[in-house]
Amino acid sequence: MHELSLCRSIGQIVRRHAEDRRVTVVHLQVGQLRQVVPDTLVYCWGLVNEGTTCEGSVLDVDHVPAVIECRDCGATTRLVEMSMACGACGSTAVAVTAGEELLVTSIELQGV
């Protein structure tokens, strides 16, 4: 369960940017490619931040398709199944545009 890890280090980063105010929220985006499970990630994020100025603060996640590029054809793939072939041509030549992010967007402070 890597969740767990991520949660961990989400935490850090955010309380280290909140400086001792309070969070009540993380707004996050998760890739497609980076096959975290969205329930656990928002479970742990609750376990991870008991006692820290995140506990009772929402994880937002907001889901990043993946999205291929054609280097052949220059046609661009939202993928629907994990098959890594450009949709208009067919050619396995292509490079990841997006889906692949794990990023902290921005934070809500309490009385901010």
The other form holds:
Amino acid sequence: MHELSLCRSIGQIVRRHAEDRRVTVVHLQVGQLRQVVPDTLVYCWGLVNEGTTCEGSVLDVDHVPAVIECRDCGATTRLVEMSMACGACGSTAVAVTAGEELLVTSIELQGV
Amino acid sequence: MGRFHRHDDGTEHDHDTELGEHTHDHSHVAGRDVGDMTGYVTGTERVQVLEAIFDENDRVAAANRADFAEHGVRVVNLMSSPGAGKTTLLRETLVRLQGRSRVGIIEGDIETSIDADRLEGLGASVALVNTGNGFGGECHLDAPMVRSALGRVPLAELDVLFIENVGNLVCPAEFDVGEHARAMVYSPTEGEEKPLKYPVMFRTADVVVVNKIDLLPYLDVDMDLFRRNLASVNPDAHVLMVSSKTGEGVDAWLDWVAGA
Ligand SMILES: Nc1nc2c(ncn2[C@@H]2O[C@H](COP(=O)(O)OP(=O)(O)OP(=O)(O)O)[C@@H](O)[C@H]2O)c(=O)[nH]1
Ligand SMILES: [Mg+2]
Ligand SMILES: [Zn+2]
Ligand SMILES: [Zn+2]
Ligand SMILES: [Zn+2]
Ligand SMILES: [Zn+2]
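Having seen the form predicted on its own, I'd like the form predicted in complex with the partner chain now, please.
Next comes the full complex, and the chain you just saw is listed first.
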């Protein structure tokens, strides 16, 4: 369970950008290869924000599918299960090109 | 992931130059909920951030790694499910390296000093990190926790440092702590499907130590199937067959550590 520490980091990033303003929505990108439990994340977000400018704000999570690229044939394969093999030629010489994202993309602030 | 930051008004800047402080002036245009500037007072405003959530952890991990490099210490992050045999393997490692290499250990444990105590008296310097603080325990080590222990291991005098992570197949895989290599200890009693159930952990390992092989005659586990499952999530993983109880395979593990 590392969602609590993730939420602490998200809160730090958000408040640094929000300065003293009230935050209404936080937009995240979470890749499929990140082991984040969405419900736990939302629950922890509520916990760590009590009494801060983020209290009551909504986490909006944009899920990013995992994609691998083959070094042999160049094909890209979207992963449905975790099998590190090229969908076109079967080679295991592959690199992950998407799915490891974990970032705060933007925030929404209440007008002043 | 950089700390590049773009505002809705089109200005861009890099926060590295701001020493972590957000000192610049914010002059964003009104966000999507307002059509004209008269709505600015009550509308919301959207600010682009584009910051990786692990930035802070990764900065500290990089600082750890730089300290390790400065002192020429190889660092191995040892991970497994609870009870797979990390501490037992470390004990056998220390017994064999005594007088040959100078070893340090950072022992991550949620509440107790039991594992750290088991490693005392074998010539290694052992620093304990209890991860249970306040708000429930963390079931993993992160880079700041490892950094907090560095003052208690004499890096300048070490050849190799082992970090025994908290027994858990999920979160430890997510946190770079500044190590050079990741070793996973797997016990065949856990079944053949573990790589498929915990692919992120198995994918992150440079070496998988199959421990407790002395038990194989008593188990119905199919090790070929395990290897196939492992290869499907991590085609490049080295596999070492070890018994920390009988000592079989421990020398091959030491060879791997020496080249890690
Ligand atoms: N038969 C056998 N038992 C082993 C072996 N290695 C470890 N064990 C036993 O497995 C149990 C757990 O071993 P530990 O070394 O404490 O495991 P760990 O991974 O450090 O456990 P945590 O730190 O609690 O996650 C102990 O009873 C060990 O004696 C082995 O190679 N063979
Ligand atoms: Mg242990
Ligand atoms: Zn976790
Ligand atoms: Zn800014
Ligand atoms: Zn291919
Ligand atoms: Zn954890």
